[in-house]
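One chain follows as structure tokens, the form predicted on its own.
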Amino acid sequence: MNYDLVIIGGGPAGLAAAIEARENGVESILVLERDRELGGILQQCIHNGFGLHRFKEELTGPEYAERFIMKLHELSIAFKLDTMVLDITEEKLVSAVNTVDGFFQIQAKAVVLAMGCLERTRGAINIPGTRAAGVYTAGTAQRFVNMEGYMVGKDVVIVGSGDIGLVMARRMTLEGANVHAVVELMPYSGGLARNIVQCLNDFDIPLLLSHTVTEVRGESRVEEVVIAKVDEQNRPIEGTEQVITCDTLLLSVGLIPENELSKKASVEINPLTGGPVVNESMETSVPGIFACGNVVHVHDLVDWVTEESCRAGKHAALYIQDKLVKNDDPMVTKAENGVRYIVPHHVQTDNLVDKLTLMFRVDSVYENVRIVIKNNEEKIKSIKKRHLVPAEMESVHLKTRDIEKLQAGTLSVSLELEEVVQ
């Protein structure tokens, strides 16, 4: 079997991707998804606030996704449900099995990796305690709740911040629970302030930062955890131990990006996002193996996924042509001074046609700040930000006068933050 483009993941990169391709000349498509449909985490995504960007106006998940699931079947793109990829190689060479085709192997011109994300587990942060029933990621109780029709518990403390255990934390209200507290380590939330308000502010949930869950009790299931305050080591303060009676602890500990299918092809993996290492087309190390979305470094909005994977779909078809630039000099990024990663990880100016988007997050809050950009310790562009949280992903564009500036043979774009005089 033969593709000039096989797609990995059928979530809204992969999506994305296979769309952008087929718009910029490329016939012959197959994405392959490992879910009973299209859509990927979008259609247990039943809220809104999707699309503000992409389609100026506010979309669940569900619809968000429809609106390209609907495009790939009017370009009629090709795509295979309940297929579970077991490997790539670095010859473009796709294995996978589902109960249609048996084990089948497709050989490829080009090869977009899309499969987005996992949740952390308890395992990954050490709770102790029992190992009782009622432990769940957020993630897991979401598709639970949304699309099974299970309620996972009635009386619920959350771990951690990022936007799913807030979403979450105002779903399980909606459902008639009882949230008593999300329980955040660090001394800022991990989701965005509008989730902040929505999910927690507007239902009186409360916002424990600087906390942590130390112990869950329980035998058969979930029956209290027992939570404290941290101090600037994240370590337990005694003395300032709560116990909390409940039957679910939810987990919203962080996303990793899901790349054990790219270490099997040999592609770099950076190691501060986990997620493979791309350059201004979204091309890995790996010839050919493009990357994009959730799976190179985790985003906030879907909207970010969609545009950086309309940037990969379009460069693999570029690929396919054989109109890609490639050189062994490319210019590399450098995150400094309270920037703590920057994508992508290469750029090859040849290849930019009107822009470059620099995409990043902070290490920390940042108040009164600016964002530096320079080309060999020269100042290229500043921009001043009242705000910076580590939750939400920050861009830069250069545009073609700015691109105009970078030297022939730089080894470096570096961002930086700088206090503003006042």
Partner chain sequence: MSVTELICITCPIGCHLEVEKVINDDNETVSYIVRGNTCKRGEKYGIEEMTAPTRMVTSTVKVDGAHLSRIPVKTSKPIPKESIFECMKVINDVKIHAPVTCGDVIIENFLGLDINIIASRSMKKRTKVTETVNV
Given for the second form:
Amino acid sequence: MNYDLVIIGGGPAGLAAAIEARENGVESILVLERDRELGGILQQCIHNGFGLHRFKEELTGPEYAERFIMKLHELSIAFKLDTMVLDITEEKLVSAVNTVDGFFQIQAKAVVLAMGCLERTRGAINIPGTRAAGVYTAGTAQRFVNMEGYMVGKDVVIVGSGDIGLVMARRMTLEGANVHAVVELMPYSGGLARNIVQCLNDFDIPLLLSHTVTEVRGESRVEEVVIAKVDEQNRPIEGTEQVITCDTLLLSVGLIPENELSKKASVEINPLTGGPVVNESMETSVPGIFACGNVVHVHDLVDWVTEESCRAGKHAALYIQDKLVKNDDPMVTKAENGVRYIVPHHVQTDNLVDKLTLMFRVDSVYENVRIVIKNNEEKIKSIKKRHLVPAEMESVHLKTRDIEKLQAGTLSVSLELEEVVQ
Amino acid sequence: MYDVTIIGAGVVGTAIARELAKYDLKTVLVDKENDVSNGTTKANSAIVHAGFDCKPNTEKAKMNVRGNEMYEQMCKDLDVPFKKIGSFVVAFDEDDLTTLDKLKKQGEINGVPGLKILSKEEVEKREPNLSKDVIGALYAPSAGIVGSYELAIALAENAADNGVNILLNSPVTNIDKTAEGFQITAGKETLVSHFVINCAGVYADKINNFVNKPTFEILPFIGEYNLFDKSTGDFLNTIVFQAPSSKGKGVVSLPTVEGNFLIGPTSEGPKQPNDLKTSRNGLQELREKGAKVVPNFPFHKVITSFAGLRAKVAHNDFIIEESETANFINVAAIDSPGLTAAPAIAEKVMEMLKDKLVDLQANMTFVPTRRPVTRFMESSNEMKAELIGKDHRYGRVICRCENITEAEIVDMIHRHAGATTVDGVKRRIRAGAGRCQGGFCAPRVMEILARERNVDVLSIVKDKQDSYILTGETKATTVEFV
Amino acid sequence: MSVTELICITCPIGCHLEVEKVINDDNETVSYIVRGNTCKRGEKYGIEEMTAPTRMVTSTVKVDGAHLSRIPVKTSKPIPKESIFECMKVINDVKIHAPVTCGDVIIENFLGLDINIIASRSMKKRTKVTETVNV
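Can you swap the form predicted on its own for the form predicted in complex with the partner chain?
To see the whole picture, the full complex is given below, headed by that same chain.
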């Protein structure tokens, strides 16, 4: 089998990349999706809040996905469902299996990695106690409740105040469960303020900041969890323990880009993001292998996944058409003071179409700061921000006139602080 | 009426069951849990020890060295993963070196083959990731790693294939000595049997006490472990022990036979026999002790923690003997190296039975091998295509982290002693054992279990009988709407 | 005079609002003053939240004959906050049949609110073969 472009993953990232590549002239495209349908994780995110930037309206996850799925059908882009990619080589030979085609290999001219991410588990955060049933990652619970139609528990404690955790607090409550508390290790929430209002406050669910779960109890099924306050080093403070009777513990403690296939293709992984090192075109360290969405870095808004994936799709098209410029000396982005990481990691200005978008996360909660962009120590842009939190991805855009002035070397993003709020 | 009732389906009970299946005996293997291999066997270091650590002339020493010799053939017959990767005991100072010499001498008395003291340079060459403070090591080439619960499951399956009955969900709550033998209350069943073999692990003293004076007391000691992501599986090539010293016993660091990495165990006790939980202190201790041997190990790549109980006794040796009540054999206090010793213990127990059953005939239809396990991902590309051609369900990957297919899961459900629970599937074929720990595949594994066993998905449990996963459907009431 | 602090939920920015209740001499509320908003919608939210708070409800209903047993739904407009659980009761009592198209009205004018419950995704009728789809 031969295709010009093979896209690994039919979630929001893969769909947007496929559509954009087709609209930029790639005829031969194949999307490989391991689930039974397209749409990825959006199909279980039935709450609203998606698409405010992309479509200027508030959609639910399935509605957002459906717009892209319809478009994919409209453009007659080929896809295979229930298909697992087992291997990708540096030469872009993709090996996959499904029940109809059996084991098959596709030689592609370009590949887009769009496998998304997975949830951190109880093991990853080492919650001590028994191994009773009733401990789920929030996403697994969300799938059971929203897609399979099963309840995972009646009395619930949620660890982690990321948006999935907050949304599940409301969802479980609406389905008749009793959510006793959302426990957050950090002194600030990991989710959006609006979700705290409409998912917790509306239902009088307490949010316990600077708290952690210190023990899970129960021989077969969770019977109790012990929570405690933590000190500045996030260590439980003795004497602050409280026992909560419950049958379920949901974990919303972070997402990890899923890059096992990327590693097989010898794609360089950035230790800070957990995803591939990419350039302005969303191209990885392996020429012709692109990556976008949560496989690169974990996003909080799907709208930005779409934007990033369109960039990957467009540049994959250029690569196939041999129009992508390869510069041996790209500009390197540098995360400085207050900035944890930046995507992309390298920039070749020749490939920029109209703007350069730098996406990044800050390392703590900041108020009244300036985001400063420097090219080789020279300030080229600065933006005032009232409120910055690690939970929300930030981006700055450099317009054509700024880009033209850029010199080879480094491009840094840093914060100029007025005050730090902890 | 059974000839033999084995109580406890851990690695010892299942090994004995399989050994007995070689003879014309009517045997039943009873366990209180809903799966075999669900006690100590499922949570240990999964090491096949060389045998230098046991005091000479103890049951432990004899059974360890003999068991080690038997492993290769047994695992080959049963298609169980086993790798003879050798072990190191590492020394950090002169005292440790003295200990290594002592261990080497002890091992030689026990009959351990190939023991050798390696210099700092030799150790470094073989294990570049070990601490630079290691100054030497005792190398035991006969040590290995095995899938401990896979082994017990395979032993049970092979025993059942050869006619042994397996009775799960049946806690033994009473045993009466009768004129003919024993009457055993096991769950809802009442079993009548000539012989009883007590392999009840941390409950062995309680089983013994139904018919005997309390001649021993099991002291359950807990050991905690950390299991790490497969990307760390090649951090070491060898099993690495720390030399025991006056400061205590260190932890073991080793690659697992499945390709993960394991650090453990702690040791604390005695505990209650159901007190199975990890603790903050224990997990902290693992990290500190582990860091002594592998200081650059990526500890953040932990995917799960677990704890297991070991059935210790005060005199620190296996009990493999007929009790004061005739025809009641205790196989108790099988803590480390119990996994290694299991096949040797089975052999010994069989000898004890043979002494009593002079007319015993061999089972002429005994088949020592079990139907091979197809491991899809380990097959060649051509083989993969062929497998899917034969059964399309090999083309549907259910577990994304370990790439386990539907056909493999279905196979594990329909074998003798097959999987009935989500963790049962995981232990047999690793679906859900990867980095997402079943986050993605648990719903689909449950669906397959329910379909293949023709039960409601709501009744599927995670592990133990009452470890229900789902509490009901969403939308309690329904009115038809057109 | 009283001031209530709110977080605007209109969009993900989540502005911190202060809503001041203006009362006349007879202790009747005459108007509200909203501060801290960065857009017009914030002002509207602030006043509504004080007078008649509303919320979108998203949930699922039972579906027959599809590849899943639940289909996601949402209210066509935000509903009064106090009606959320009543809304859930209505939603829980419904079972529909595939095929369903995104936007289909599942329940019309429920609770007399002039608001519909609509499907938020399409779902095909399940065919016998649910094998891999090649398109």
